[in-house]
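Consider the single chain below, provided in structure tokens and representing the form predicted on its own.
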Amino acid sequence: MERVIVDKAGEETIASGHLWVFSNEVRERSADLPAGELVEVHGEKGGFLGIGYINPKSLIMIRLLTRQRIAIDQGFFERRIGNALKLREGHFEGSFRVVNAESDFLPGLVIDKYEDALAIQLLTWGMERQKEMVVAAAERVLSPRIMVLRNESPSRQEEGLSQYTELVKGSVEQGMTIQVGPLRFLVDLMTGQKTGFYFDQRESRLLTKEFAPGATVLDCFSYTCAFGLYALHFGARSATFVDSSAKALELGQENMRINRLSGGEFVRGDVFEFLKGSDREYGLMILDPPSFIKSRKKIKEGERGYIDLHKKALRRLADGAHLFTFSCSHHMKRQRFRDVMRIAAYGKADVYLTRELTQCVDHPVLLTIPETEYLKGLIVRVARR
């Protein structure tokens, strides 16, 4: 295995428990090492810091797997699976994340479950190269009937790596369902956005049992219209869910369906339009929008989107009425999503923190790697001014 040296600042990055060596870092290295190859990582003085995989072209130029000389095999991976599901022993049963890459000392790999089907995610050139030894891990940890690989994510794009979509156990049939909560939910395994659900907001949505009942909802970016289909369970008057996806309000009308609900109206359209058109007003919206920063140096421009959908969405909040509002990008700050926040509210209305949410816990925030916290979200009571 090739060596690689890197900085001081590289050497207290890995011992502060962070797994990432940017390129700047590394000192020394080997000039023709592939993408995704296995390297022992040393610091100036020679010492042992772990084993990881590096890609020369990326701006993190080392994940790193280990600490400890072990071999990088099919019982390492099984091992670390295992491990992330002890994590989530007695939390959830049937469907949810196993494994939420760096947050489990696996960074690269994203499994989901979905009852006895698997969705894996090789977002890295280190975890394409493993990927035999990964499918086979999983499927003996976790013994699925059905195996997906959803590797079409953009971030494959940005490591060099092709995306595809490829089925390597059983088969996938039409109208599979899975229960989150008190709820069952349509999921297209080998379409879906992402790997078919957001298990991330299991939780959240859970909380709109105690602000729905009676309340005219108005779900933004909606998908599988989940956080409008729990506010109806739990007593909504009606529930409007809007998104620029027809193929996601058909599937929130199915998953509507199938939960003998009723109440729901289904807008396919830009919600910014939606907001700026609209003269209804609303006792509880839900704003659930994609990550309007993608990288650091989208920060202000996706700031000005942030601000901007909330000025629009404070105009249709009635009075006493609440808002869930996220943000699901790493580089938006806590605090600063709050003062995006306050900025959209000037001179409008008063808004009362209810209550900060974060992402549910089979996708597990590691302090020692602040970007594993990336979902961020507020509850606040809206008074008119």
The other form holds:
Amino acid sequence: MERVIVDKAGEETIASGHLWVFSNEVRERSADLPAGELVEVHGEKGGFLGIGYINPKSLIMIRLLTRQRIAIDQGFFERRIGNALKLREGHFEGSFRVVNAESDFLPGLVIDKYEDALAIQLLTWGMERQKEMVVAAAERVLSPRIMVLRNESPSRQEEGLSQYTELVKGSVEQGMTIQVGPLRFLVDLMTGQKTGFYFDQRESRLLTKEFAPGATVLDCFSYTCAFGLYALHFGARSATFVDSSAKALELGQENMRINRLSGGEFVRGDVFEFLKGSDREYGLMILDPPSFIKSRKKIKEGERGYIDLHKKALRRLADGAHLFTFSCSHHMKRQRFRDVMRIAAYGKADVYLTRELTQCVDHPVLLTIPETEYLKGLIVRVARR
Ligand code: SAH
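Now that the form predicted on its own has been shown, please provide the structure of the form predicted together with ligand SAH.
The next block holds the full complex; its first chain is the one shown before.
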């Protein structure tokens, strides 16, 4: 295995518990290392720091797999997946995220479990090159009936990897459903968003129980319509779902049907336009948009988007209404997200913070790797002026 020497800053990052080495922290490496190659990482004084994989074209040049001198073989992946499973024991059964990349010391790898089916994402060159071992290890530890590689994502594009979906085991049935909390949801393993279902919002959706009884609900950026369907299940009077994707709304409609719920209205369109164009007021609103801040350079622009969205949302909230609002951008900091809410309410409303929310524990936040925290949520109560 080739050696790569990192500078003092790189060494300190690794000592602090992080798994990334940035390109400017790499002191010495052979010029011709192919993307995804396993390398030994050493400090300037020669000390062994760990084994990782390199992508010479990426700003995050090395992602560490281990701080020990061990073989990166199928057994390694089996142990890592086994540990990830142990971490989630007692919290989940059936359907959940088994492996969440860096959080589980498997940078670049995501494994979602949909009952006895697995959706696997290899997000980096380093993981792509371990494909066979990863699939074999997942098979061994989790014994799935169906396995799909959902190798489509913006991060793969950034890495210069192709986008593809591949069925590696079993056959995919139409109309497959999973139980998540009190409801069942359809999952499209081959073409659903990300790997098919957002598990990170599982706990937050359950919190609609407190606010749903009798409420008129607006679920914005609804995708599978899980938030609003939970609210209907918990006694909301009606729920309006808004999403720009017709396919998402069809899925939502089907989800309403299979759970024998009623009172849903499905609107295809842009949420900003919808909020501007209607004068109806709601007692409970959910805002769960895609990330508006994809990179550090886009922070200012993204913040303006969030403020604009919240200003528009506030106009549609009745006095005393509750808003569940989320940002899934790592670059939006917790305190700043509160500021977004405060700025949007300026001169219009008094806003109480009822609860702060985060991603569900199958997307573990490792404090030593701040980037593992991305989802921030607020439940606020709005008092109109
Ligand atoms: N709330 C969902 C997840 C939302 S994912 C859940 O609980 O699972 C984000 C969704 O926003 C996607 O379905 C996407 O189609 C939709 N979307 C993105 N931009 C939009 C826009 N400007 N207006 C309406 N929907 C949008």
